[in-house]
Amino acid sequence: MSTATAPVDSATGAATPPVGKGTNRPPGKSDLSMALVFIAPALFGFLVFYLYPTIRGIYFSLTRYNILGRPRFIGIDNYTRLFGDALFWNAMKVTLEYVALNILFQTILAVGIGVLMQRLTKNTAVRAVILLPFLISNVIAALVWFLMLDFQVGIVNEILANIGLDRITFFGGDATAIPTIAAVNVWRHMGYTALLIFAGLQTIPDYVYEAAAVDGSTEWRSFWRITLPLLRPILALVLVITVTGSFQIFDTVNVTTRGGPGNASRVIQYYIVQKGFTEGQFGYASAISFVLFVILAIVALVQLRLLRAGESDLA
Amino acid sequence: MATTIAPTSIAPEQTASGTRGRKPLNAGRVAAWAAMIIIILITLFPFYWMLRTSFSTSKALFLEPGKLGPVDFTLGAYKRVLGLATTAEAQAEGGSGASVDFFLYLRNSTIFAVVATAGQVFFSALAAYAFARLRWPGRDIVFFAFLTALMVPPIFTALPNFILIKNLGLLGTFPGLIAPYFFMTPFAVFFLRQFFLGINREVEEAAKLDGAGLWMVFFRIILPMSWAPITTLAILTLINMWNEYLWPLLVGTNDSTRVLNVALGVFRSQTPQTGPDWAGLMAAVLIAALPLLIVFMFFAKRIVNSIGFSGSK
C-alpha cells in the first residue's frame, strides 16, 4: 500500500498543470524533465484512480469491511466463502449463459452485416445507421424494448397475439429473462461489432476474391475458405472486447429486471453491486470483483494467443 | 411490423446461399438486399417507436398498443418532462404528477460529460507525446503499466474509487464525478500515442532546429496535425462519458449532480396508479438522446470510419 501511495504524492507534486501556453524553451533541455512535465497528469490519473484502487481493491478483498468501519484483515475468508456461496454461483451460471448467448449472436449477426456491407454497398450513410443504437445508452436501449415487450402494451406481444401464439413475459420469465436482456444489447452492439468487422473485411485485399472466382468458387465458399480464415486476427480481437465487455453487464439489468425474476438475471456484476453498496459488504463485493478481474484477464491472455496464431493467416 | 422483426436470425443465411457464384447475380443481390433491408429495420424500429410513443397518452396506449401511429396524439408528453405541463395535466394523460426537473440533468449530464471528455484527451494527448516522441528512461515499463489497466474491469476500481472519493467527501459533487475520467483513460493514451509515432519526425526536428521548445512543438505542430484523430477521440469520448451509467448512479446521488441516465431510471420507477408513463418516458429518453444524435448528424463519416481503428488498434 505504501508503495502505491508515495508516488502519488510525488506525482501531485509535479502536476503543477502544463495548461499554459507553449512558450519557448532552451531546446538543451533533457527530454526527461520535460517528459514528466507532459506526463503529469495522466501519470496522476493513472496511479490515484487505476494503480492505487486496484492494490487497494486486492487487500479489500481480504478484509471485512462495511464502509462505516475499518477495513479488518481476515484473510482469504472471503474467498472461501465464495465457494459455499450458492447465489455467487447462480451469478456466474447467469453471466455465462449471457455471455454466451449474447456474443453467439451478436457475432454471427455482425459477421453478416459487415459482409452484407462489404458486398452491397460501401457507403457511409448505410454504416451510420446501423451505428445508431450505439449511439443511445444501454439504459434508453433497454427502456425502449421494456415497453416493446412488454407484456400487456408492448409492440412484439401484439404481434404474437395477432398471429395467434402467446404473449411471453419477455422480461419478467424465468427462462427469458437473460436471452431478452441478450438480445437487447445484441440490438444495441451489433452495429458497432459489424463495423469493426467491416473494418477487417477491407484489409482482405479484392484481388484474393477475383482469383477465387476465376477459379470457380462461389460466394459461398469464398466466405469459409477466404474470408472467415483471413478475418481471424480481427474476429479474435472483436470477441475478446465484445467478450470482456458483456461480462460487465449491469445496466440493462439495472433499469429492467434488477436481477429477477427471483434470481434469474442476478449476473456477476449486479451481485457485485448489490453485496458492495446496498448491503455494505465492501470486502466480500471487492472478492467478487477480484475473481471477475481474474476471469477477465485470463480472457485477455487467450486473446493475445489466438493474435498471435492468426497473425500467420494475414502476410 | 410482424415480418420485420420474426425473419432476423434467418436472413443471413438465405443470403449467403442464395448468392451462389456470379452468373445469377441477381437473385443473390436480391436476397442480400432483402437481409440488409430488414437489419436496416430492425435498427431503426425502436426508435420510431420511441417517437410514435411519446407523441400518445399513455392512458390510450393501453387501449391500442398495436396501432403503429401515436394514440390519441398529444405534446402532452413533452411537456409534462419540460416541466410544463401543471400536475392535473399530467395525471390526466397518465402521467405521474411528480415533477422531473429534466433541464437539470440535462445540465448535469453536460457538465459531467464534456468537462471529462475535455480533460481526458488533453492530458491523454500531452501523455501520448511523451510516450510517442520523447526519450525518457522507463518509458517503455510505464506505457506497459498505462496498457495493463485496461484490463481492469471498471467494476473492481469502482469500490476502492467510490471509498476514496467519499472519504475526501466528494461524493455527490462533480469533482467526485469526474476526476477518475478526467485525467486520462488508457485507452485515451494508447490511442493517440498511435498516431503520433506516424507523424514525420522531420518536421519536428526542423521545428526544434528553428528553436521551438518542446511546448511549442506540441501546441503548433503535433495538436494541429493530429486535429482528425484527436476529434474522433474526443467524440468517441462524449458518446462514452453521455452514455456512462454505474459510476454516476453511484456517486451523483443527488439531485444537483444526477445525470439525465441515472434519472431515466428514477423516472421509469415513479410509477403511476394506472401503469407506466410509457409516452412520458419514451419523450424523456428521445430528448435525452437528442443531443448525442445531434452531434453525430455532424460527425457521422468521421466516427464511422474511425470505429476500426479503435478495435483493431
Contents of the next structure:
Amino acid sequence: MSTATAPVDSATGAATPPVGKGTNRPPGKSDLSMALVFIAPALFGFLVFYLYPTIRGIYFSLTRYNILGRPRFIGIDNYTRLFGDALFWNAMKVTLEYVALNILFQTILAVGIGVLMQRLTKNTAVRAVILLPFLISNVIAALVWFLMLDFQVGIVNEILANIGLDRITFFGGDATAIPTIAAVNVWRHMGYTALLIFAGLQTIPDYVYEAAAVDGSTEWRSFWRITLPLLRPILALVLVITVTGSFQIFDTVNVTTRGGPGNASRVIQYYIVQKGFTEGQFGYASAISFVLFVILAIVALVQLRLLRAGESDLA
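Would you mind generating the form predicted on its own now that we have the form predicted together with the partner chain?
Partners and other molecules have been left off, which leaves just the chain.
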C-alpha cells in the first residue's frame, strides 16, 4: 500500500503545496466576489462623480437651461452659437497663450532643477523646500503674489522704484496680465514637476553615464544624448498633467484679474463659469465644457503618441 507525500523544499526542508492546488488553482466565484467588494468603492465614485456628471453635461449642452426651469432640448444650437462667439475664440486664444508660457517655462525649469538635485544633492530637506510652494493653495498663492505685485504698494514695485526703474502694472496691463499669471503658476507647480523628473532620473542606471564618460562624452552631450531620451516616459506624463491642468486655470485668474483688463486674461474656464453661474446659461456653458473636454482628450492622445509614453530606450 503506497501513501502520497507532499513535495519537500530542498533548501528549508518544509513541505510545499502540491502543484494544481492552492496557489495555482483557477479563480472561482468567491474570488470574483471578493474582487468586486474591493473595487466597489472606486467604481461607485467613478460612476457617481465622473461618468454621470459627464453624461448629464453632454445632455445639458443640447438644451437651453437656466436652472430655474426645465431644460428645453434645442439640438446643436449651442454648438452653432459657440463657433460664432467672438468671446469664446478670444478666451481660447488667451488660454493657449497661457498654456504655452506655462508649459515652456515650467518644463525647462523643472528639468534643470531635477538634474541639479540628481547631480548635486539628494537631501530630503532640499526636496521638501522645493515642494513647499505646491503645498500652498492656489487661492492663497494668487492672493500673496497679487499683493506683492501691486502697482502702488507691492514690494516688487517698491524695489523697482527704489533702484530707479518704472513701476509695472503686472496684473493690470493687457500685455503683462497673462505672463504674470503664468509666472505665478510656474512658481507654484515647478517644484512638484521637478520632483517627478527627479524620480525619473533615479531610473537611469549609473553605468550608462560611466560608459559615456569612457567614450569621452561631455556633461552637456550626455544630457542631450542620454538623459533627455531616457526621460521620455516621465516627460510624457509631466506634459499631459501640465497641459490638462493649464487648460483648467481658473482660481488664479478669479483672484487676481477676473478676466481683465478688458478680455486680456479671460481664459476658457473663467468664461465657462461666467456663462453658467453669472449669466445662468448652463446649456451654453455645458457646450463649451464639452468642446474643451474633446480638445484635451485629443491633445493628451497626441502627446502620448508622439512621445511614445511607456516605452523606454533601456528596455
